[in-house]
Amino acid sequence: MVVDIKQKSRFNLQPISQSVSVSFNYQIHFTKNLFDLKNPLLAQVITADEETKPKKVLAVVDAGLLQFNPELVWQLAAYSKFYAEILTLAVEPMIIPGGEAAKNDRLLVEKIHQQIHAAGLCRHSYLLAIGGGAVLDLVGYAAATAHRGIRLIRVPTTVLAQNDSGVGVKNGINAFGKKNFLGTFAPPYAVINDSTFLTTLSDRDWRCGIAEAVKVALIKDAHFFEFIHTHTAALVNRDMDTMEQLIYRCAQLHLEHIANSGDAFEMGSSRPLDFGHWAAHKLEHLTDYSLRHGEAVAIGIALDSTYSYLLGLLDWLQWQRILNTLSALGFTLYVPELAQQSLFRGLSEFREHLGGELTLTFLQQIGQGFEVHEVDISLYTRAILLLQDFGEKRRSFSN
């Protein structure tokens, strides 16, 4: 039977079209000793909402913080009591495990939902997420899916979270062996960066966040990369003023991209802020997350920079400057998992995460990224061998 499409169309009404614009506004605050009673910032952030007070707050705390900040739960209670006219802790703070383990346990989302239900929180209540990027991702996912959205205030406590994951609009958890398979785009109500938390970080966690700064500098701001290169020693030696400058500029560049890229919620196939991340996400999984996210990102950056060099787009001096800077910051740029053929499944998983065609960001020069839609696996294999050779030479030189 042949269907006459023109004849059939007379049974269909004209579609109704409508365009909806939604405006999101949130601020990134910078402070020290956030929960000191003399610091009113958190209360002021909540006071900006002129509705009925006091507001119910559910605090969710990264368990790793309590090792170095054992009085944090007590400070939260004291702060709530001191500013009782503005906010009230609805229940005792929830303590959840930090690190990638938090994002691998779906039951944690349910536990947060149960607490939200039990405490009677609503869309005008607040979830206060205090911790590293994984905890912020998890709590953000719970906040976005309870009542279709409870106000989220993020308090990032690591370099990685303060300059990257904690300031953006993404939330999510891992599933089916894939990074952030379940998640939402939901901007926070506010973000508060407290540099005091950074003083208790291990050297490893201090360093991990710098990788995201290198990433955004390489694709967007050559002057910022030069700042990182010039201040490598200060960063390694944990100079707080230098780190605060790095976090501020990195957060600024991330927010500028989110606001002005024209695709804040990644409806297309482009994800330039994930430069180096296709390999990073896969390496985290292949190493059973023994590689921290920032460490994996550093390797991913080195790999995609090397691929850019082999394409003839990035010159030798700039390529070496990138590798030497990452290495001087303390990053290892080769791990055995790079040589596993399954690494390249990360390319299809990266494409699948967005849908559409594969879109990766590479470098034309430091500070200028560009997008490609296909890659040469044999060239990537050469890039991996070059990274292995670079690592062996660095070890030989250091010995």
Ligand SMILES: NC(=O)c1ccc[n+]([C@@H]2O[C@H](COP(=O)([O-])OP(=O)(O)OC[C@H]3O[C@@H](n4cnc5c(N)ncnc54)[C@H](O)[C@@H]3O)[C@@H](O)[C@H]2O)c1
The other form holds:
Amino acid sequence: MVVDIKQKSRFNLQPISQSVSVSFNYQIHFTKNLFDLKNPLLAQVITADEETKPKKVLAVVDAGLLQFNPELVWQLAAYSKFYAEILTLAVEPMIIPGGEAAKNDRLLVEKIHQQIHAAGLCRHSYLLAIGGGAVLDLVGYAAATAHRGIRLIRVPTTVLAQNDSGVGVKNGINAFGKKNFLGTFAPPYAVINDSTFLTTLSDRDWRCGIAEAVKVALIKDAHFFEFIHTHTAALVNRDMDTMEQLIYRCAQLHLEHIANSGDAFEMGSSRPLDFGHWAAHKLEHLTDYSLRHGEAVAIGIALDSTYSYLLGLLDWLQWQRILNTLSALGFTLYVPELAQQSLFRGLSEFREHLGGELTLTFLQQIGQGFEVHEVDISLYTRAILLLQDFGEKRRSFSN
Ligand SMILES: NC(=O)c1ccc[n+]([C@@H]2O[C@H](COP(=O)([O-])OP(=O)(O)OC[C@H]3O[C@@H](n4cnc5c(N)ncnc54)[C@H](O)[C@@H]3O)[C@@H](O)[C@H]2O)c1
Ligand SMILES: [Zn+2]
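I would like to compare: after the form predicted on its own, may I see the structure of the form predicted together with this ligand?
Now the complete complex, all chains and molecules, led by this one.
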């Protein structure tokens, strides 16, 4: 029997249709010395809701950050004492390991939930997450799932977290060997970027976040790419003013996309902000996370730019300009894991994570992305060889 699925059925009642829309507003603040008693920003952010005071706050701090900023714990205590009418630390700050290891440890989510439960936090209390992108992703997931959502204030302390991961609407942890397998879309209550934290970053983590800026510039803003290209030396030499400009523009482009793409919660299959990320996520896994997210993203960008060149979308000069810029910033653009056949499993995992049809963004030119739904693996293999060749030439040139 063939059933016409468009035909009305005598089994079913008329459905009730309802459209629900929710709007979210949150601000990204930029400051210095956030926990200096003379800096009222955090207290102002918390008072903004004009409800009964003081508000319970549970601070969760990245241990890697704390190693270089041990004074942070007493600064938090002093701050809450000084602004006692506005906020109160519910319990001692929780200190959790930083880096990807945090996202690979499901027990940490449970520990945060336990603290939320023990401290009696409600949906109008605050989780104050202070740390790199990994810690923010993990705490964001715990915040979104306790009581179905506790207010989250993110204080990102790496470049990548300040210009990309910490300003958006996603959180998550890894599971089954897959990045961000568990997670939610949950906008934060507020984000506070304090550039003072960036001074203690390793050169590696200082550089990592620049990869996400190159990514968003390549797909959305040729002028911004030019800014990065002409400021590579300043960025490599850790000029803070240049870095603050880079972070501001990158965060702005991200938020513009989230607010205006019409798909803030990524219901469709298109995800231009994930340019270069299918390979990046797989490489992170294949290298057992010895590659940082930003380092893997730089390789993913180089790979997908090379593929765009081989497809005939991107001209030779622009392609070379991209590779040279990434290289001048200090990124390595070839790792042996690129040659593993299992790399290409990253394509199906990427599709699976997004849902629907495989949709990858390639480059038509610097500043302009182009969506494609099919890929040619043999062309990708050529792209990988070109990257290997580029890396070898670069090495012999610098020796
Ligand atoms: N949610 C999103 O939309 C999104 C977007 C992009 C990336 N991410 C995720 O972000 C993570 C990467 O974040 P990341 O690049 O910030 O790295 P990270 O969180 O792994 O931090 C890197 C290292 O720096 C340390 N650290 C943090 N702040 C420091 C400081 N101020 N001084 C010294 N050390 C400090 C950490 O302890 C860690 O050891 C990845 O898990 C990635 O998947 C999420
Ligand atoms: Zn990323």
